[in-house]
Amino acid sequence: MNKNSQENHSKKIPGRHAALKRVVLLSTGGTIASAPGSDGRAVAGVLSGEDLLAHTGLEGLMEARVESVFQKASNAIGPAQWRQLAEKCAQLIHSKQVDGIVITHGTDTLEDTAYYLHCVLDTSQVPVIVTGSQRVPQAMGSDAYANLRQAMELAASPHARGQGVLVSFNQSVFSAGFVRKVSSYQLNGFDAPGLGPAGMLDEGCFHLLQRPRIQPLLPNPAQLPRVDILPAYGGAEAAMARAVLQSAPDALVVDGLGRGQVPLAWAPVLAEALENGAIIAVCSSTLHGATHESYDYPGSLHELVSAGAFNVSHLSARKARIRLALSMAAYGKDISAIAAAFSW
């Protein structure tokens, strides 16, 4: 066996001697925490951590403490929800009295939530980790318990540090810079498209495959800009673009098509908007790979970055909004200073 392997598996329960890991989880609700209601339909955010941990069977393999941060179905969590788990998340880190961090939430937006924390965290001494379950507890087969014990053990483990934040789902691990939900209830919900989980968990041992690459950290604002996502799609009028532009978001990000392009009828909309002073970052709708001036006619993304736009490449229209939106908050308009916020 290997050194790695030897300490992979020497981690998978403490020795005699050795002293628990201190693993603190922070409740937010969802599908995880989900019960039936008067209906049969499931409630989000009924069941406490507390009821959620005591399934397991993690007794006496850590030391592990609950704290409902709040508890909301994820379609309710937003820039203010994010700005108070990161300010929890950092009093916990630095408190140094805590070897790892569980955030259990919703499915529906938690790579949102699990990003805007991998923005902001410093994790080369705390790993946080984020997970979910595609299933309610109460149903056949459910994977929440599955998946948060298998959450917790990869917050207990130091191959877990420095990787920025990650999500663990389905035994796989993923970092929050690509992960994405593929499945609407699968249970191999989540995916990284492309690039493949950064390592996996098996029998309570992680995995570390490939370490994952991670943008500048930013701070963690009072407030954050308006940026909203402007979806490119085949055959789009002039009026969809301009209606978003009117009514007056801080930024916009264009979703473009394969390279960045947009809709031939956007390109003089956007043109205009840039000419007036506009923030608009272009991103790309396909599942993974980068954006590129590859191309010159009208509405590509070589026309878009010439009249003041600027590309965003490997992140999701979703991820690229909150990025937008941190940048701006940290170094206002200036667009030298916002782009390089992107950089890899």
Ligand code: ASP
The other form holds:
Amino acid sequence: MNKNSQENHSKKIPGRHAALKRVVLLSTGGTIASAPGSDGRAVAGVLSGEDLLAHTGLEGLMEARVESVFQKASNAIGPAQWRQLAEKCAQLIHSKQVDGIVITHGTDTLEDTAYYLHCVLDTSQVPVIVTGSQRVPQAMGSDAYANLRQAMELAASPHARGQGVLVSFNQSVFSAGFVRKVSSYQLNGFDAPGLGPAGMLDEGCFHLLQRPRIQPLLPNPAQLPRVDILPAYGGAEAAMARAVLQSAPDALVVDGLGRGQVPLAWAPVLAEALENGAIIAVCSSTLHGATHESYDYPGSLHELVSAGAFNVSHLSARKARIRLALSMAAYGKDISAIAAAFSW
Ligand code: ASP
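The form predicted on its own done, now the form predicted in complex with the ligand:
First the chain shown before, then all remaining chains and molecules of the complex.
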């Protein structure tokens, strides 16, 4: 690659001679903000954003500002916090006073928060980057400060604009639309299975290699309907599906088998629910590939769709659940509008 084409694909963060980029760090807790408790186990969310930023060596390289939004382990983060973060980001974007936003977050539900923000935020002017760490900052070889520094560098890059929300982790950059936590402990904790990273970070340069496809933006609502996930597996009994439906969620995402099938025992249960007006989306529990009406037998996707379910492709059940909740908040039970919100 010659020098010019290299420059087209990457962006060195500005040094002391360029106008300093203004990047806001919103910290929310997680392992990246942990400190050891009295028994040596990590206590999430103890360190503030300022504590973290002080170790990144970015002083003088950008104008960084920190806001500790909350200090939580990520299993305590859900719709109320997603909404709050989305509002905060939207305010910062509209202020025109920032060049980039970084959110530090626990890794366990990082993909949910990042995807919610991806569905509701326009990143065309200001990149929004989510990061975290697998190891606590005090651990040997911790990724905490390195991941934060790389996320801050990415947020300062104009090449990160308009790509939707990005997740920066272990020098790789993923679309929030496809990223998943793939390791419970290793430093390469995130991947976009089957698709790979949108780009990478190397010595302060962002190399954008693939532009992520982005589905339609949706409003950030005051309240989300309750959408549950029903995970399919071989030999599942009807009782499981019945129990979920009897608890009366507003809608259901079935994390289906292969192309979108369900266990045989669930076929009549789901058919009855659909007949009674239930909203049921079917996605695939495989790591990549589309759902498709390839088969015609009891429990096949074709049978479910014929009964009124709709199928979702290229989204994990966790992401489909969030998009379904957001689209129902926007369009109620208008299935064609909801289906359009899932279009590519
Ligand atoms: N259990 C932690 C959390 O999600 C894991 C992490 O942050 O990496 O808050």
